[in-house]
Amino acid sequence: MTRFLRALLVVGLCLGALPGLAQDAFETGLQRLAQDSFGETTTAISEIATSGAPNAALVIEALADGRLFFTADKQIYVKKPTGEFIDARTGAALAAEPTGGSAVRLNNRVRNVVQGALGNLGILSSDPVKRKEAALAVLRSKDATALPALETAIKQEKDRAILRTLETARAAIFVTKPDASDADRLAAIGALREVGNQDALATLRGLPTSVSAPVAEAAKAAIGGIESRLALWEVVQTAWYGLSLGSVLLLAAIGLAITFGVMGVINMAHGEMVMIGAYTTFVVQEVIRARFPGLFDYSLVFALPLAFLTAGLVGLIIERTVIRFLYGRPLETLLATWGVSLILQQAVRTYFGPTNQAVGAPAFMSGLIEVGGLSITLGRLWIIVFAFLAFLALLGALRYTSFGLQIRAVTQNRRMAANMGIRTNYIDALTFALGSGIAGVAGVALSQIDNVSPNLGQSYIIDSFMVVVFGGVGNLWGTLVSALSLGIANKILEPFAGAVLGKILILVGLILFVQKKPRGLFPQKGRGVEA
C-alpha cells in the first residue's frame, strides 16, 4: 500500500511538472531568440513550437511576420498588427513601445523553418482556412518534424481537399527525408504520382540524386506520368479559356452582326454602348450600396434590364438623329459613329472621370472550382452561361416573334419587304436599339470580368468586327461559332506568339479567308441579300 502511495505520488509530481517543462521549454525558447543568432533562433523556433505554451503560436507568427522585439535585457516583445506591444511571455499588454528594442532577424534558412514551425502549430486547427494555410506551409518546408502532427491530422481530417494537401505533404517530406527507408519512399512517390499536380512534379525533381535504383527509376516513371497528365489539362484548360473568351466576344458582337445584318451600318459607336451597359451596373451598385446594401448579391439582376434600356435608348436616339440620313453610305456612317463613339466617351469621362470604376461581383460569381487539372473561375463560368442564355433568348425572337419575322424579311429582300407593308424605316430604328440594348446587356457581363472605364468599349470593337464578319454579316449561327473558334484560337495561339502577336495572325488569316469566301463561314441566304 505505501508503495502504491509513493508511485501516485510520483506520477502526481511528474504531471504536476508537465506544465512547467513546457513553459521552461518556452522561456528557453525565448532566450535563445534575444541572442541574435541565426543559429539560436532556429533552436528556438522548435523548442517553442513544440512547448505547448498558450503564446507559442503568438511568438512564431510575430517571428515570421517580423514584428517580434527584443531589447537589450533580454526581453521578447511582440508587436500587433494594430501597433500596439505585449509580453512574449505573459501576453500583456505595454503601456509603451519598449526603448532600444530590435527585431529578431531572419535568412532564407530560418524563414524555412518558421513556415515549418507554423505548419506545426496550425495543422490541428479547428478552423479549415487555418488547417489547409498550415498544410500548405507544411508541403512547402518539407520539415520532418511535422510528421506525427501530419499522422494525427489525417486521420480526423474530414475535408477532401485539406485532406489530399495532408498527404501530399506527408509524402513530400518521405521523399526528401534523407534518412526515409527505400519503402516508405517508394509508397511516397505512389502518392505523388496519384496526386499529379503541380507541387507532386516539383517535389519529385527535388529527389536526392543519393537514392536507390528503384527508387530513382520510380521517381522518373512518376515524372513522366505526372507531365502526361499535366500536359492532357493542359489542352483542357486552354479550350476552356478559348471557350471563355469566346463567349465574351460572343456578347460583344451579337448585337452588331444583327444591326450590321440588317442595315448594313459599320456602328463604331457599337463598343459604347458596351461601355454605357457597364457604367449603368456600376451606377445601379452605388444606388444598392448607398440605400439597399442587403440587394447587393441581387444588383446584376436590376442592373440588366437598366442596361438595355438605357442603351438601347442611346441606339434609339443615334439612328434616328443621326443614321437615318445616312443609309446607302457605308463610308459616311463609319465616320458618322466613329465620331458619336468619341462623344459619348467625352461624356461619360467629363461626368465619371477618367479612372476605373470599381464594380463588384455577387457571393454567387465569386470563387473557385477545381475539376482535376481543371481550375474555373465561377465569375467566367457565370458569363459563359449568360451568354448562351443572350444568344439563344435572340435567337428565338427572331424565329418566333412578329418583330423578329419583320427583321428577317427586311434582312432579306427590303424592297419586297416594304412593299408588303412593312415599316422599314421603323424597323430600322428598333433593330438599331435592339443591337445596342443587347450591347448593353453585354456591359453588363463585362463589367465582372474586365475595367469599367470610358475606354472599354475600344477593347471590343476591332474584336466584334472580325467576329461578325468571320461568321457571315446577320447570321447568329455564324456568329457563334466564329466567336468560339476566334476565342479558342487566340488561346491557343497566345503561349507561342504572344497575345499582341497572336491577334496580329489572326488578323492576317481572317484576311486572306474572307479572301476566298468574302461573306463569312455561314452567308445570308435571299433574294435581296445577293443583289
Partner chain sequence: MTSGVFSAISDRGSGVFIAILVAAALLIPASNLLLPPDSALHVPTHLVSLLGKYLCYAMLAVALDLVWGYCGILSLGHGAFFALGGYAMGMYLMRQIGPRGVYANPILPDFMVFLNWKELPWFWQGFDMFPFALLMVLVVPSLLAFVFGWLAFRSRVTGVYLSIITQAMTYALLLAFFRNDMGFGGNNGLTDFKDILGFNLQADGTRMTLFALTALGLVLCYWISRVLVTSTFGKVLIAIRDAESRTRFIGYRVEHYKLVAFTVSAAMAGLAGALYVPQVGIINPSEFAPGNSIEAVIWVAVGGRGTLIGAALGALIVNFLKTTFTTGALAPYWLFMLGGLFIATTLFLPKGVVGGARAFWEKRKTTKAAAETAPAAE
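Please supply the coordinates for the form predicted in complex with its partner chain, as a counterpart to the form predicted on its own shown previously.
Here we give the lone chain, stripped of any partners or molecules.
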C-alpha cells in the first residue's frame, strides 16, 4: 500500500514533462488494455512498463490490484484505494466514476507478467532510492525481460551510482543470457571488469560453460583482475575498520590518559564516566522527544556540553571526596575507584533500570557512502572525526591555555609548582574533572554505536587501560598512536582468528610487549620518572 502511495506521489511530482516518444508506447499499451483480451493485456504490460511514461507505474500497480477499469468508449481509469477515480492517460482526477466501466481482467499468466513488470518498472521510477533498489533487484535476477526497460532507464539516468548499477545489470544479463552474441558478451565482460565489485565477480563466475574460447578467456582475465582489485580494496576496508575501532578506543582512553597518565591516578571508574555521558545523551533525547521534537537532529549538540559538565562534575566530586586522600598511592586509588565504579553502576541501574536504553541517531549520522570498493557508514565517519577533534582540543588545551600550563607544571614538579604560586589541590581537582568530562563526551559518541546500559563502561575499561599502557603514560601522542595501532591490529587479526581470538591475541601480545617496554611505546623521560 505504501508502495502504491509512493508511486502515486512520484507520478504527481513528474506530471510536468512527458517525453512524446515514450507517450506513444504508453498510448498504444493503454489502447490494448481496453481490448479485454489476455494476450493484448500481456503485450500492453511490457509496452507500458518500458515506455518510461510517468503514469506507467500507477497503471501497472492498479492493474495488479484489479483497480484498473475501462469503458466501452476506450476510456481507461484507475480507482484509487481511497475511492477516488483518476484518468490513467493524464493522471487527472475524475469528478465521478465513468458509467459502464469494467475491470481489466487478470489470469495467472498475466499476473506473473505484471509482477515482473512491477519489479523492472522501479528502475524507471523518479525516486532515486526506489530506482536503486530496483536496479539491484534486476542485477540479482538477471531477468532478460527487463532489458528494454533497462535500456530506457540507462538513457535517462542522471545519478552516476545508479547508472553504474544499471549498466552492471545490463552487462550481467548479457553475460548470462544463453543466446547472447560473442560481441555482446565481450562488451559485457569488459563492462563488468570496469565495475569490478562483488556482484560483477559473482556474475562472471556464473558464465555459462557453453561459451566460445575467447569469451571464456576474457572472463577468466576479468575475474583475475577483479579479484586482485577487490583484495586491494579489502586492505583499504580493513584499514578503515581499524581506524574506526581505533578512534573508538582513542575516545574511551583519552580521558584516562589524563587521569592515569598525567595524574598517576588509576581511575577504575573511568568507564562509568563514559556511561554517564551516554546516559546524559539518553536523557537529553528523552526531553527533546517529549518537548521539542523538531530539535531531535540537534540532540547531540546539546548532549555534548551537558555530558562534559555532568561527567566532569561527578569527577570533581569523586576527586574531592575520595581521590585527594590517596595521591601517591596508586594501588589504593585503584581499589577506591573500583568501589566508586560499582556504586555508579548500581545507581544508574536502580534509576534507569538494567536494560538497554534506546538512543537515536540524528539524520546526518545515519546512512552509508561508498568510495570505490569502500563502504563507509556515516555514524562511524563522524565518530572518527569527533575522536580526532576531541584529541586536538585536549592537546590544544594542555599546550596553549594557562590551565594546561599549570597542569603540566604540577605534573612535572609538584613542589616547585606550588612554590611558584600554583594551587596544586585546585589543579588536581580540575584535571581530574577534565579527564572525567572528556570521558563523558566519549560517552555521547559511544551511545551512537553501542548499547546504552549500566555495563557500558565496563566493556571499555580494560581496552582503555591497554591503550594507555601500550602508548606510554603521560603522553597524549602515544595514546593516539597506540589506540590506532591496536584498532588496526585487532581488525587485521579478526579475519584469521575471529573477533574473540583476535582480542585474546592482542591482549597476549600486549602482555609480551610490556615485558620489552615496560613503560609503553613512548616512555616518559627525565627526572619526574619514578625510579
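Here, rigid core means the biggest group of C-alpha atoms that superpose within 1.5 Å across both forms. Residue numbers count along the first chain shown, from 1. These numbers come from a predicted model, not from an experiment.
Participant: State yes or no: after fitting on the rigid core, is the Cα displacement of G196 between the two forms at least 2 Å?
Facilitator: No; that C-alpha moves by less than 2 Å between the two forms.
Participant: So with the core overlaid, does the Cα of F70 end up 2 Å or more away between the two forms?
Facilitator: Yes: F70 shifts by at least 2 Å between the two forms.
Participant: Following rigid core alignment, is the displacement of the L33 C-alpha between the two forms equal to or greater than 2 angstroms?
Facilitator: It does, since the L33 C-alpha is displaced 2 Å or more between the two forms after the core fit.
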